[in-house]
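There is one chain below, alone, in structure tokens, taken in the form predicted on its own.
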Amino acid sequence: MSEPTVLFARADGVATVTLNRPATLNSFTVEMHAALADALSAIASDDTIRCTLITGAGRGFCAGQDLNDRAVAPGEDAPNIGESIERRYNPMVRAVRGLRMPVICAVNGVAAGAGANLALACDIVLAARSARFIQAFCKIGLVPDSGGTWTLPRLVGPARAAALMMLGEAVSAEQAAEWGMIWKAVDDDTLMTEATALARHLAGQPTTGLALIKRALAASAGNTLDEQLDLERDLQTLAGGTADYAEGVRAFLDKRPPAFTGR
């Protein structure tokens, strides 16, 4: 029996998804895409999961596409990479972005190509100090995918995004944090401890309210100020009707810690 390409565990309201092809720096194959899609689908349909943590096994987070899975021999027709994007990478990013709960990424090593953009699709990214983010597509004549051309300019600005995508230079975890690409860089030996603690903390928060925050942030890039003000009004109406809002106010008045349920 071969090792599963994606490990999936649930505990304390947290789903932990681990990319598990460490010998290839967790690069994507058709099989790993399918396993990750199954894990994300299971998370989306499980109301007991209130936070998701994505990481990689071994010394890397994800090196992007496994090129052995897409090799072109002399004289052969080129593969239809657009079909691969449509069938696998785009659904992956949409599934991650569409999760109703906070999604944390713990980048434990190199995050290159689609691996970098998978990480940046998450809500909060922590990276080990040894981690590197590389928009490696230009090195083989490709265009950044997995949402990279949408996400990266919004995180670091168009000038830096263009240079990173056209030069393919590595960005250290500390530089990524300084530029606002990620939340923060942490020591390698504390990455998973900090990421797991953060996931458990978020799982105990008013997660319906956090889901509404995600909706507001996602809409803000395309909205005018007036449209965003109206959306904030509508989302606040929903948040104000939750049991967690009532519990938060009672706990504040009672001077005790709140017991949120995500409802």
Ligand code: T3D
The other form holds:
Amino acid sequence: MSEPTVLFARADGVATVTLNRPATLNSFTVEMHAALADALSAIASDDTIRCTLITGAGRGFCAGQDLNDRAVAPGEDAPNIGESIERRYNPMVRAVRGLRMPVICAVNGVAAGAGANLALACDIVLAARSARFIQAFCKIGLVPDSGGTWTLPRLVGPARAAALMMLGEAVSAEQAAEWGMIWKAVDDDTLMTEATALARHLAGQPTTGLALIKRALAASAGNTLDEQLDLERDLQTLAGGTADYAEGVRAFLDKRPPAFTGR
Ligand code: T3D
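Could you drop in the structure for the form predicted in complex with the ligand? We only have the form predicted on its own so far.
Below, the chain from earlier opens the complete complex, with every other chain and molecule after it.
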């Protein structure tokens, strides 16, 4: 039997999703897209999962589309990759961004093409110091996809985003952290320990409140200050009605650690 292209585990309120095609640096095939879509859908419908962690097996995180599936013999028609974006990459990014809980990405090695932009679609990105981020698309005549043209300029500013996307140069994990592209770079041998500890920590936090923070941040990209102030009022109304808010206040006044349930 062949290895599953995506590994999926649940423990302590954390779902861990591992891209698992290490021989090609976890590049995407139709099969791996389907397996990832299934994992993301299982996470979305499981109320016991309060944090998701995405990583890659082997020495790379993800090298984007598997280019073996894009070779065209002379005289053959070009593949319809717009359809591939519509059917697989866009739903993947929408599914990741749509998860209500915090999504951590542990970038264990090179993240190129759609692999880089999948990482940037996550809420908190930790990267091994040896990892690199490459907007590789321009090197094969493509446009960055998987939300990269939306995410990257917002993270690093338009000047850096334009150069990264037009030159396809690798950005080290430390540089990425310095530029605000990711949360932080950590030693290679501590990446998974730190990412798992962070995921478990978040899974024990007031996760309904964290989901509302995600909604506020997502909306802020398209809102005016006035609209955002109104949204903050509405989200705070919801947050203020949660059991976790009541518990947080009680625990503070009792001078004891809170016991959050995510409700
Ligand atoms: O088509 C659509 O549906 C549209 C969607 C597009 C989304 C995209 O992501 S387009 C961008 C596709 N990705 C790339 O262009 C990146 C290609 N890979 C690289 O440039 C390099 O491999 C890396 C910079 C990522 C890593 O370099 P390095 O030197 O660390 O590793 P390597 O030796 O190049 O790769 C290791 C193996 O993985 C190697 O196989 P081998 O020689 O050991 O048998 C290499 O061929 C394979 N590999 C790496 N990336 C891909 C790949 N095989 C297939 N597809 C890949 N994308």
